[in-house]
Amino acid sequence: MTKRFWLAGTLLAAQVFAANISMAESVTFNKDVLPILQRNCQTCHRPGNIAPMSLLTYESARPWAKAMKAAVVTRKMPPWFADPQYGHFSNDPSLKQSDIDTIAKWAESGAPQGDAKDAPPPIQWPENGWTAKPDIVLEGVPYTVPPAPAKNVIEWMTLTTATGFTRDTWVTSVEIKPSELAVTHHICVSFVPHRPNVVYNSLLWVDKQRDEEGVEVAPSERRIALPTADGRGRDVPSGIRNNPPPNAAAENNRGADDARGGVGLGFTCYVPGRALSDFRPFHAGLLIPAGYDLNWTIHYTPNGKELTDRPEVGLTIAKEQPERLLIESFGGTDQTKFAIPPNDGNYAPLPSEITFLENAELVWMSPHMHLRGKDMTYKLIFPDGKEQVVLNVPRYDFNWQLGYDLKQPMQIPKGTKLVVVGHYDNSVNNKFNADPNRTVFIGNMTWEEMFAPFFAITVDKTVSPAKALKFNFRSAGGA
């Protein structure tokens, strides 16, 4: 009997000891998971932002524990597509393997909350869904997106609003915030010279001729409406044209030429995965002259529900002059030769080639294509012939059009060329491809295509943005 009791007592003690070890090693939300979410996830996963659920608290995150495990184990989340062989980026949200293991273990163990004392202080995010607390908020015009218009097409719209700037102003960040993310394909803005007969607060567009599938009937010259959001109907420094003015009001909304080139300053966009263009880490800003206006290019996509979007643009203003001037631009290709053949799984358009006419620092890149986009690679060719890949995105995802912030600005000597190549998958292997049996051209809608490698540089404050870059689309591929 004594021996039996001794064995029973020993076994019980061992079980209690094992349970204590298990408790000590258990993973909890407050102690282990919340710090990871704060570092890597809450930028998007909070109210008013693009992610479908909030991960700010245990109560909001707990129902998604299993989905969180699946997303991180497969590395679907956080979204990041840069090849780690090239470049080092300050905004890389990729999880370390230890972080992935922590979230997986938490979900597998029943997603315990843990002691509230173990939780780090909550991040104090700006109110109303902003990522950077704005000093000035400029409002757009409300637009009601119908449930399903004819052919499910809402053409791109342009808009001009007043900035109210009565003196030259250094802007150090631009954040575009739609209120209805589900129907907002993109919003791009730029600052443009004021014209006395400008029409403010009026949404304007061109009703294009489209076939039964919503594809634009090919005009004599392929056009795209990305460059400056200033309503221009002429060539801009990127070599790409805007939509022709729909009426006299749009003609009046075109900016006048000035010493800066008159094509708009600070061209930046909201697209899925990117809303804030922050120049402060680069000690740079945009110098916006007094009286300039804000031009918008807006594209909505219906989703079956009637929703009214009320877009805003938030600006931070420098208290002192920044050290550098920021220029954001993008390349392209010869659109007259862009045509993806049916069932082509690896189509390559003519490369984008841009020559730096001034010494500069490369600070940011962001590929842009549509549903058939496959990959994009940025390469620098220096004056001495040396070549360096600075960004490779081998698996482009239209649903997450990320920007890539270099950890350290890259010195670009005058005469350097930025060459960008990309590929498209118009085959049945592309699950996003609606019709692999038709030729695909450049166009505004997602079922058409684009090739627009965005980038940002900083230059000396004395440099004119219009004279800093040379765009060589036709010569890039020997065309």
Ligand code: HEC
The other form holds:
Amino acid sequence: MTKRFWLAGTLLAAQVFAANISMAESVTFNKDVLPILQRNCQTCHRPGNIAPMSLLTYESARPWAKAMKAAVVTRKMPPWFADPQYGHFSNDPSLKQSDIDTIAKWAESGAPQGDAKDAPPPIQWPENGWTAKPDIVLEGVPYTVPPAPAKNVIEWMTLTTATGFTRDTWVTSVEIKPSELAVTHHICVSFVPHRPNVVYNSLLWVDKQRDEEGVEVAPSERRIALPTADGRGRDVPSGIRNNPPPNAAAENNRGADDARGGVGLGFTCYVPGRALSDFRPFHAGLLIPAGYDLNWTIHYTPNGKELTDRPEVGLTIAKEQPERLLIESFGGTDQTKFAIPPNDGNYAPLPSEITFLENAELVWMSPHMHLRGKDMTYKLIFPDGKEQVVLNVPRYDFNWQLGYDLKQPMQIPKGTKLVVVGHYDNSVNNKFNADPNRTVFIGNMTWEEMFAPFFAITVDKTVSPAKALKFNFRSAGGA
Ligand code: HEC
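Moving on from the form predicted on its own, please list the structure of the form predicted together with the named molecule.
Below is the whole assembly, all chains and molecules, this chain first.
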């Protein structure tokens, strides 16, 4: 459908629906609003999840009636940033215009509860804030985030814990659940081979030298915290890096056979708006060899209160062997050339380019940039030269790290390229930009930048993940 056609259709539908509403008796919570909340809002708006209030019941939703109307009419809620022109996504929570009208009408007419018998049965969300009921829960290590540390920087930490897998195991979903969402910027996990000298259950980090604005100064002067008996770490000067940034991991990807992808198997992140990676809809899983460990990367940001986070990872395990193997990875750019000039409102780094060396199906994408991120577009270039945009996020918002699940997996013949372009806004027009007068380089902190187009593919289960992708960019990481 052309855009004009689509718009006309929507307007027509809205008019027809408005007529229906005025004829109807009244719009009530139980009959009209609750079904919408169940479908489009409760994944986030329930106890233990990222939204500040629960929309499970009339009692908890009623005080928010006016705010709900405002949030849906302006399309601030539910958060969704994909350009509807490209791709159809199974997790798209966007409301139909008729749903928006229903919520608005309900809020305007005094937000009545209606008859209890009209209410749909409540959704049975798994206990304790999980989205998928886990078969196995792996625990992290508690960390107390201080109310205001020096310079407000808590460096990324890494952690290794045992999986306890005594035989090769097909994992079909990975969900990461911090207990203190307010201070958790992100947590990523992946499965890595066991190293004989590995130190379990100890949080490690590199104390980087930073200037007064918190920007990393001289990578060569980085220091590393080694684990000590009390598990608190000790500062030693070092050229060692125990915490490579994601693009360095992508660099490792090229050669690492054992870890089957550099960052390890099943690289999955918790970020606001995304906690669960579920491979079951794609009949896919991760084959985790016996004895593998779980590697965590954790980034906390203080929010003024002292809070102790106790993160957990929930896994579902396949009863039968899935048909396909899932590979999650991400692109990058030439980091040595990445430098956003001061006041540049539309900086484009060199595109990310990855070649698929095996037939694959693209199932998921998730753009990642920091505060100056502006837009990102994923495009496939097929071996016959045909091009197709598979995801366009025209107004990237750092506060929402959403993942986009393709409704229909996209067939990718061997030899296809995934090319991702992005832009950054380092001007005063970007309200998240703390300082438009400085050149911005790649770095871990939100005031530094990243260019990390995440994606997931499935391949035949006989394919070796280390040989499925070729990264056609050089990154400075890993050095
Ligand atoms: C992906 C998770 C997610 C979904 C889905 C979602 N919300 Fe939210 N919502 C949040 C978070 C997080 C906040 C708090 C941060 C913010 O306001 O941006 C929020 C805030 C709100 C607010 C307060 C806004 C304000 O201005 O203070 C309202 C009202 C709201 N949501 C309504 C809804 C409704 C109605 C739906 C469904 C139609 C919905 N949300 C779907 C995560 C979500």
